[in-house]
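One chain follows as structure tokens, the form predicted on its own.
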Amino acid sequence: MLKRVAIVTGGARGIGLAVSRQLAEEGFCLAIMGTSSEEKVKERLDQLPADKGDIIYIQGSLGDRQDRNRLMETVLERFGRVDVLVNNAGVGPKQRLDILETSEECYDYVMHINLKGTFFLTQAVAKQMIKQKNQMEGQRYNQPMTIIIISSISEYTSSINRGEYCISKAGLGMVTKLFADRLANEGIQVFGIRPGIIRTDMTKTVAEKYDKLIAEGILPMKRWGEPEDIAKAVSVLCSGKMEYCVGQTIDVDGGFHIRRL
């Protein structure tokens, strides 16, 4: 049986690294990007419970359309098609400051990978999928292509010291519209994930903060979210399971989206 060929933004380290661990499990092949050398992550990568030529490794940044390019040759030329994509990267401010303080330079950094990025590497292989499915028509080979858009609950919650991140993730869920709207009637499924508090790189500068707020009781599931938590709600949107579903948005937050008196 052929098997799913999925991409993974970001899918060496963090949420990422869970994703891939995840679809590798279930059989998938992957090409993940990444910005740290091959060697760096190598140890990582040769975890995954993957044959080796099932997996292929893009040094590269999301906000490079030539490194962009790049990741859709490479894949394309070892798998032939994508069937899932996975838009997991995304950057933070190198700078946490007040947004009367944030520069041009912190914002566009930010807007550059987060935002921009995704929308383009999303626009490619949505591409790719609608040339696959001319090509397919009729064959026996017809697996469910899914594209993902991992976002976060500061799509709609303020942070006055990360505007630009904030910014960068409510566009995103726009993004997710925009997308699904567009390929719906292509046969293509995109959904959104907006994460809460999950254990990672990101978060852990801050660990002290989130621990204090979720004992006094900022979410209603009274714990850390972890990657894995997000890496299964990947391989239920990509299952082909969810057939008449388009657009939505999972709160993977452990219930910090109810709104609570």
Given for the second form:
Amino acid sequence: MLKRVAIVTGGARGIGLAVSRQLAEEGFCLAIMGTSSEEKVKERLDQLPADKGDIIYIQGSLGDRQDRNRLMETVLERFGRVDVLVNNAGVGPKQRLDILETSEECYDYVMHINLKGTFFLTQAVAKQMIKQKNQMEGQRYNQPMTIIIISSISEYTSSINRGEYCISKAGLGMVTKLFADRLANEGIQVFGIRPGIIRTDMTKTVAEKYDKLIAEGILPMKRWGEPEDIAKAVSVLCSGKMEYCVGQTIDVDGGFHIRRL
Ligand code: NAD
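Moving from the form predicted on its own, what structure would you give for the form predicted in complex with ligand NAD?
Next comes the full complex, and the chain you just saw is listed first.
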């Protein structure tokens, strides 16, 4: 049977690495994009449970059109298709500044990668998936095609010292809806995931703050989220088992989203 092919942006570290590991275990071929050099991520990628040649790494920025084009060209040259896109890569502001102080440069940096990059990579992959579906017309295209957008609890939670991050994630909520709507009848499912407080390099610098908040009960489940918690949700969403669902965003956050009194 043909192996399914997944693109995972930011798939060599943190949440993305756990997603890559999960999909490799399930037999996917992987195209992983990230900003680090191949040399830097090689050891980690070598440890993924995949056959040699089933994983390619593309160094580049999601925010750069040429890098996105190169990613698509490389994937198609190597694997000839894309079945799953996990839009995981994302950045926080280089400096956490109050919204009264933050600069246009900080704002543009975050929005460019998180929102514009994700939108246009999703557009490119969606077009490729539609092409695949049309090529298979007549024969039943039996591999589920799924696009997942990793947003955040910041999609709806105000953090006034990283407003640009929150705005980018709120925008991703609409990107999920738009593509879900546009692609529903093309046989492509689009879903979002809102991770909560997840233990990765991104949260390392504020780990003490979150330790305290979790101990004080900010989450109904009194523990940090782990990257594997997100990876398992990705696995379910791209399994094809939720056939009549489209456009949902799943909270993987230990219950953070529940309003409590
Ligand atoms: P991380 O900083 O550990 O990893 C981010 C990954 O994205 C890295 O592999 C990096 O190479 C890649 N990346 C960064 N800029 C890129 C660019 N311009 N082009 C391509 N790749 C780029 O972060 P993480 O904690 O694993 O977060 C992954 C995603 O989950 C992000 O979108 C983040 O916003 C989201 N998220 C994280 C948390 C959390 O608590 N860690 C919570 C909610 C949402």
